[in-house]
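In structure tokens, the next block holds one chain alone, the form predicted alone.
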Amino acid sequence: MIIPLEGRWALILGASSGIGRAIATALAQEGANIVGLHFDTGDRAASVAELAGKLRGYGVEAHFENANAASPATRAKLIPRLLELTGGEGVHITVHSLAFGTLVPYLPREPWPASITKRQLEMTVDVMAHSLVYWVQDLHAAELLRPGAKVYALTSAGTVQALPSYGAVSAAKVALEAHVRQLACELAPYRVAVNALRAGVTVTPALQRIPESADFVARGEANNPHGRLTVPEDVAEAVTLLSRTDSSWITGNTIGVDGGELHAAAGAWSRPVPAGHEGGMP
């Protein structure tokens, strides 16, 4: 049954940039109320509270919380809000987008001095992955997670991929992809779906971060058969689609969002041009 998503409330963890801030953004479009997670610097407090205040504006509630989202103390905290702002009525939509782990390579090279670390590692699957867990089993505690449910984690074609110095957050999104999996199961007698979601290249805070992040961009969009680069907006119109029933059939999946980019470049797609587009597709 397709149902509205006026007046539900969605968790998005990592919700001040990039694909998280899109989210938010089509979700409040839709009338859902927003509760927004972030974990930034004093230089983006403005953004953030432009962000805040737009939401708003289209009529919902909009709090956001600039904590770590890996940190047990952020959940011990948030659960109780959680609980008071939706009256025990439960968190519709979570989104975890979490984009916080190391860049360097496993063995050292130029221009990296020296290997990732045991500790690197570590965090970089912890909070891109692990934490993942940690939240759901804190919200589904709480009983936050009522049937009809959905859970989106952010995973990407890193998981199938390698770069120089990808290696821990594609291990990350691995990770990731599998307790999606086991989640998705687990909470299939509670109605709850869970997802994730394989964006295309995207042009995100978090992706600039990467040191080879310019060529790869650039094979993104030769290989995409839409001849662009995925948007975030692109992310955030699946998730409101998805979100838009109670049902919890489409469960454990990866899906791609990512306009066919993926299965392109691994069949060395050659993207046709139609007439008069000859200058590039629009």
Second form
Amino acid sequence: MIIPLEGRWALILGASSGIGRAIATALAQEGANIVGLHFDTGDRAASVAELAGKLRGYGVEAHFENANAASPATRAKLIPRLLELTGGEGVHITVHSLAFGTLVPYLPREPWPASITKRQLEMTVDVMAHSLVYWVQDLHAAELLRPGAKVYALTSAGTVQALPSYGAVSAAKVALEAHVRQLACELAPYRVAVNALRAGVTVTPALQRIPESADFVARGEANNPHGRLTVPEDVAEAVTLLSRTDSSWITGNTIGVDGGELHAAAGAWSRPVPAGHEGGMP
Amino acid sequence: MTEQLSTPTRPLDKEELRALLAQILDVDVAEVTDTAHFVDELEVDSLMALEIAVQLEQTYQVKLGEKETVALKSLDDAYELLSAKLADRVSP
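Structure of the form predicted in complex with its partner chain, given the form predicted alone:
All chains and molecules follow, beginning with the one already shown.
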């Protein structure tokens, strides 16, 4: 059954920028209350306060917490808070959009001064993949994932493509998609849907930290058969759309939200899009 | 729960700072000597470095710039930086 999102609760892990921020905004516009977790130094406090004010302007509750999403202490603090806020209704939408990892190659390579360490590799996979499992464990144990609830994890084409500095993140995304499939099956009896959303190349602060990003952003538009890059709002719209059901039948998938980019042969789609057919947003 | 600036300003105490860092880094207090290098000796990675910065900001109600955060390499560094920040705040 198609349902409205008004009055429902959404937990966004990684809410202060990029795709997480766009999802929080889109869901608030649909009337969903937002709990956003982010991890930033004080220089981003004004930007987060601005976002919270904007969301409240849509007539919803917006609560932001500045803490490490990969830390057990953060979950221990936030789960009771979610129980209190949602009043037994549970969290309808959980989004894992954590972009924090090591961007260095496995082997020495110019111009990187050092190759990856065990600690960096483990940290990256822990934050960007395993933390999904721990959050779902705790949300489930607290009975915050009710029938019809949706869990989304943001993945990327890095699961099948290699970039010079993206090795650890790529490994994390592969693990993340495996976790999504496993959680989908384990949560099926509870009628909770778990899916990975594979955004196309999207210009976000996380992408811009990838040293070689300028090159593939420049080529990305030409490689996308829609003739433009993915924008955070494309992914936010997908989350909104997929969440407006109480069904858990769409589950265990990696869903491409990339305008067909992954499947398009590189360089083959660069002719101009005909006037008047510019591929929707933005 | 938006702004964690609810705790009152705490006076800077080196032993308390040492205990806070030990807790963040999940090591014994004794390992956090005044000069133990965060990265080389205490195995601080970029995530833990951000955790240190955010917790220092929240505990002492200061703002740390990215350069200041990167320059924090030991308890002594953190103590000096916080002393300077807190002194700036009380003086007119």
